[in-house]
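Have a look below at one chain only, the form predicted on its own, in structure tokens format.
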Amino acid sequence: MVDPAFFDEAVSIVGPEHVLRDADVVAGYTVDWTGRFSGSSPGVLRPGSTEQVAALVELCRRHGVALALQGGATSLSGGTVPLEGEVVCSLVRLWDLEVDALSGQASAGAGVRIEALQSAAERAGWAYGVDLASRASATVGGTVATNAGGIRVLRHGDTRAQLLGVSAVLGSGETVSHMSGLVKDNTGYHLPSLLCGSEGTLGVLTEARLRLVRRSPERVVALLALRDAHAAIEAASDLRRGLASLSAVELFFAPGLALVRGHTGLPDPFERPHGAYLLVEASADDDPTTELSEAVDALGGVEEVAVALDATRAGELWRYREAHTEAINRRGTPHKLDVAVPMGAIAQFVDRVPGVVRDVAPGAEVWLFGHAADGNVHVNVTGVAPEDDALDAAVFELASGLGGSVSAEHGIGIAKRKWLHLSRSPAELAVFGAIKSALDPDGVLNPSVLLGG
């Protein structure tokens, strides 16, 4: 039970309009995007500056109140849910955004949407290297917290690769800020890398200094139909070696394509179903169509090709891949098991997953898609009760047994904390705990996430 005095003091810090107590309003902050994880909270706080965040963290330490941190509420692993009755701290008001065209960098508040950052970078003659289907709602703070990857990791790297500096309030109440944007700065521990991927368990990110990348204004998109996952992975590898302008390679399969078509009304891109599909994008200063065409002609196992001749058609082809998540959610509350496996094991993993799931959940439906060039496979399962995690264990153990990880880009959150030991050794977990104790000694930041439970 949170002392009413806590909220009285919070009002003095952020203002009465940013302390939400109405039960119906607060309920909207207590369920993750998938609907699988839900909790409860006595209230929501919406700070508007680093100073206000610092004051709230100190307030929490004095009152023994824990915070569940939220950005765009696009979490797919329950990482923003107040599972143990935490007070929610929403960072969406931290929306300051400034692009430095000379250095090719941006300073962005935690609440800045990725789509807004991309647009601002483009207006300044640059681009932001991280892109994902949830760009319209996902925030800088959330993508840093989970070290989000997305669809262009093969060209630009994940969020950690873009992160040059941070301003953050640690769980100790101290504010750390290193926002100069120096590309070379060998002065000890790199705190941005430590906070990136920590899922808000060490500090509250309030602002990030991000590198921008050069724009590649000309792009061409093609959808390749292949006989099976093995042919698709071989093709993806060949494209990485032979196509300099390659910027994205996305993998999906016939069941997912049919589901997306039913959800969106999109036409069938080919005359018949195929075993696997690769969505390929090439981008460069000059039109890369010829280069892509020659690279595709050299591939083995390609049965049909659909090429986008204009931006509208390119968007339609991308829709076949990016609409998977929303179409699956319409099917039912999914178990979203985001894993990574070595490139050489992807096809084997894809072949084995349906049988592994059927063994523990015979009535379940399995939907597979992912990022073919970086080993990330999104395993989505519907038709299973949200609380039934037997199939989660089976899929994670399969990925681990093939040398993979239980999380590629969605984070551990609540959904995967039971299986973190499959990817991290006891020594590593002990180091994690020591860092958590040092930076958040009172355990006020996201206590249910990652190491919690």
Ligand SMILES: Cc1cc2nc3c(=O)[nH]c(=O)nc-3n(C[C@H](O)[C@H](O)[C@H](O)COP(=O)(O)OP(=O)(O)OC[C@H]3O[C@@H](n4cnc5c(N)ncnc54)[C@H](O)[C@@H]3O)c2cc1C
The other form holds:
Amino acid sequence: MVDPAFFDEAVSIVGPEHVLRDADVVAGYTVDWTGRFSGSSPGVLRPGSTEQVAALVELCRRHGVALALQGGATSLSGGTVPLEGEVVCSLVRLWDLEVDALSGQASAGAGVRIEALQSAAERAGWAYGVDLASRASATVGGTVATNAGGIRVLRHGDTRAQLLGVSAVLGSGETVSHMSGLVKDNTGYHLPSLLCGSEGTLGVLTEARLRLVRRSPERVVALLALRDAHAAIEAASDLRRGLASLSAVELFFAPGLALVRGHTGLPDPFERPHGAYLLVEASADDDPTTELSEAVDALGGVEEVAVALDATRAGELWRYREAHTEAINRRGTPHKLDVAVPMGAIAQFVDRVPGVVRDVAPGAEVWLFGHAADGNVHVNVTGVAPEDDALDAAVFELASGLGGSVSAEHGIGIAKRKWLHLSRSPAELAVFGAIKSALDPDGVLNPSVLLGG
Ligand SMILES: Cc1cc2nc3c(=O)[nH]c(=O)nc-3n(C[C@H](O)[C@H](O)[C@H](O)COP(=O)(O)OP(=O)(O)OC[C@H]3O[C@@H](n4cnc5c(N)ncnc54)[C@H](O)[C@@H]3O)c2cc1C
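Alternate state requested, the form predicted together with the ligand (shown: the form predicted on its own):
Now the complete complex, all chains and molecules, led by this one.
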């Protein structure tokens, strides 16, 4: 039970319009994007500056109140859910954005949407290197907190690779800020890297200094139909090696394609179903169509190819891949198991997953897609009760047994806490605990996430 005086003081910090107490309004902040995880909260705070965040963290420490942090609330691991009745702290009002065209960098508030950052970068003649299907809602703070990956990792790296600095309010109440944007700066521990991927358990990110990348204005998109997962992984590897302009290579399968078609009304891209599909994008200064065609011609196992000759068709081909997440959610509350597997084991993993799932959950439906060049397979399972996690265990153990990780890019959140030990040794977990104690000694930040539970 939170002391009413807590909310009175919160009002004095952020203003009455940014302390939400109406139960119906608050309820909208307590369920995750997939609908699988939910909690409860006595209220939502919406700070508008780093100073306000610092004052709120101090307030929480005095009252023994914990915060559940939220950005765009697109987490696919339940990371935003106030599982133990935490007060929700939404960072979406931190929306200052400044592009420094000379250095090719941006300073972005935690609440800036990725799409807005991408547009601002483009207006300045640059691009932002991270892109993901949730771009219209996902925020800078949330993507840094989860070290988001997405569809451009093969060319530009993950969010951590873009990160030059952050401002953050630690759980200890201190504000750390390192925003000068120096590309070379070897002066000890790199706190931005530590906070990146910490899932809001160490500090509230309020701003980030991000590197921008060169724009590649000419792009071509092709959808390849392949014999099976083995051929698709071979092809993805060959494309990485041989196609300099390769900017994305995404994997999906016939059941997912049929589901997406049912959801979107898109036509079948080919006359018959195939064993696997690769969505391939090349982008460069000059039209890369010829280069892409030659690279595709040299691949083995390709049964059919659809090439987009204009932007509308390119958007359609991308939609076959990007609509997977929403189409699966429409099918039923999914178990989302975003694993990474060594490249040499992906095809084997893909072949074995459906059987492993059905052994423990006979009525389950399995939907697979992923970022083919990163060894990242998204295993989605519908038709199983949200709280039944036997299949989660089976899939994580399969991935781990093949040398993989229980989270490629979505983070641990609350969904995978039970299986973190499959990817991290006791010594590593002890270090995690020591870092958490040092930076958030009272456990006020995201206590239910990552290490909690
Ligand atoms: C359709 C769809 C497609 C997606 N595709 C991808 C993909 O390709 N790659 C990928 O990596 N992810 C993907 N995601 C997952 C999700 O978009 C990412 O995890 C994203 O980084 C979350 O950003 P957010 O602003 O919504 O953060 P939230 O969901 O609000 O929060 C995510 C985590 O970060 C913490 N957090 C949020 N803001 C802050 C802050 N300011 N300071 C400290 N902690 C904070 C939260 O407590 C939570 O633990 C997808 C999601 C959807 C719905």
